[in-house]
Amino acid sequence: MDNSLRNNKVLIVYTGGTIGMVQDENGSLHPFAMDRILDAVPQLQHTNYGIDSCQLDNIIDSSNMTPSFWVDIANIIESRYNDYDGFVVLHGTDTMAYTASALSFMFQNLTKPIVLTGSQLPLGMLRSDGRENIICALEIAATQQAVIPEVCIFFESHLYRGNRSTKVSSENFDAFNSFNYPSLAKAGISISYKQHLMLPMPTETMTVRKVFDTRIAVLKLFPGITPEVVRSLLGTPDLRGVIIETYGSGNAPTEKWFIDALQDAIDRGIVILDVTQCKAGAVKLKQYAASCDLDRIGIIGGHDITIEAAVTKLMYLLGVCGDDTATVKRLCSTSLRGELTA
């Protein structure tokens, strides 16, 4: 164990998820309390740094994650921010990338690591990947070897920027990847940090903004999509923002009905963000003729942002900017926390 960790303190925030689940009589998995998680990882009793833990009032399967839980997590970390050197959030894998992205936008001028991790198999199972994930995430959160002023995801030996990550497998232990940005660290015999890839240490005071506007929708394009489907989604009452998952580098149908439907939504004040369906690569409006009309009518190019980061960022911007649509549009294509390459 690295002696440089001595006297550092890390807080574990348990939200639920596979890592802390047991099977019921029907074979379905349900989360259990934090004390049983600590009992399942006895190695944590022999660290050179202090570990405290707490859990949400309601621990959940991450499929039930909502912005109100993001606020609960942020409240815990904010209230204890000065007491710890880092934070580890135990979280279900299904929506982990959404939570990591949301937290990254909420914490402005973050100066300490917030590391999310979990597992594909519960800790109670012999082959669980949870033990190694927890142990490494804690060591990273406590480290003095690197400056990590970021919200990250640690999974299967890799540390990723949280708002660049996406879940790629429900079967394999390497369940996450970051296709458009390299990993920040790699855990082997030692943990190798890539300091040059991490965000710079802020010089201003850390603040937390906990306002989300969930009046958004995601429109995923597919060959044969009908006018009725598009108009129905864009006509959702009180809708304020839409993310279009387009083809390739931001391409979409060029039929008049489709462009007119988008134009009408924009005229009604709806912010529309173009995100590629591809896991790797970026939106480049006007690269092909099939995206020229989108650029002409005011669709915003999302560059290489993930869908998880796009959803949480749009909710966040609509929440903090209120009716200032011009600012929302400008910031959608601006990197706030390293979530895109502009």
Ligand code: ASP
Given for the second form:
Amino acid sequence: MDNSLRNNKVLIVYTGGTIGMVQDENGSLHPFAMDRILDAVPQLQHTNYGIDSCQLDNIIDSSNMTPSFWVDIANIIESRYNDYDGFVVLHGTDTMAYTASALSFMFQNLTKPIVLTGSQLPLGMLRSDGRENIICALEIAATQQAVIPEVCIFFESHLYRGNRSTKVSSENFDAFNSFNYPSLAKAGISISYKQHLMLPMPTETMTVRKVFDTRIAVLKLFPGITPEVVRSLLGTPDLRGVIIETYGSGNAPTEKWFIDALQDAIDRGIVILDVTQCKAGAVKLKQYAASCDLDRIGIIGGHDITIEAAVTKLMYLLGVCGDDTATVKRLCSTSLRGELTA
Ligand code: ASP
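With the form predicted alone already on screen, would you show the form predicted in complex with aspartic acid (ASP)?
In what comes next, the whole complex appears, and the chain from above leads the way.
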């Protein structure tokens, strides 16, 4: 046991997800309110740090996640920020990487760990991975062995930067990965922290921004995509931002109808961000002739950002910057919380 944890306090925020689900008579898993979360993991009565818990008013399968839930989670953490040394958010795995990314952008100058975790099997099942995940996430949120001023995901045995994480398996216990940034800590017999990979401790006061503009779309390219589909998506009324999921290092068709459709959208003030469909690696505009037109017409390269971080960052920037699209574009390709390598 980590003796340096003594007297620290952690708040658990339960939002739903498999970790607390129960099966109905047909065998389908449903979200379930856990009035006494700590009763589900009796080992937690023997920690040498304090644990309190609370839950959202609506406990959900995370496939029902929306920005208003992100604001609810942020409100809880913000209102109790000074009472705890760290926070653990219990969350469904399906959209955990989106919530972790969203929280990372909302909390500016974060000085404490916010660790999201969940499980592939409910805590009530014998082989559940939830017990180990929750115990490790709590220990990390309470630790004094490392300074973790970040939103993270702990799963199986790794602590990942939240806005670098992606769900990679609906089956395996190691359900998450971070392809473009190393894990921040690894849990074995002890937890080994890689302090040099963590964000620096901020010197300015923590603030929370809670505005997301959801008027965005994701355009995933595939061979054979038609002009009708592209024009229809780009013609969505009131659209403000588009993430174009391109091939390889940011490449796309060079056909005139395609470039013209993108150019028309940019002329209408829509911000377009280029993110690769590859799990690892980065967008490098102009590396191939097949991305020169994208660069020429003003599409922004997303570097090595994940799609989850790109979606939440674009909603966040459009919300925070309003009509100042020049700033949105500049910040899209800038690292705000370690989400990309520029
Ligand atoms: N559907 C579940 C959820 O995301 C999956 C899980 O938690 O693993 O809420």
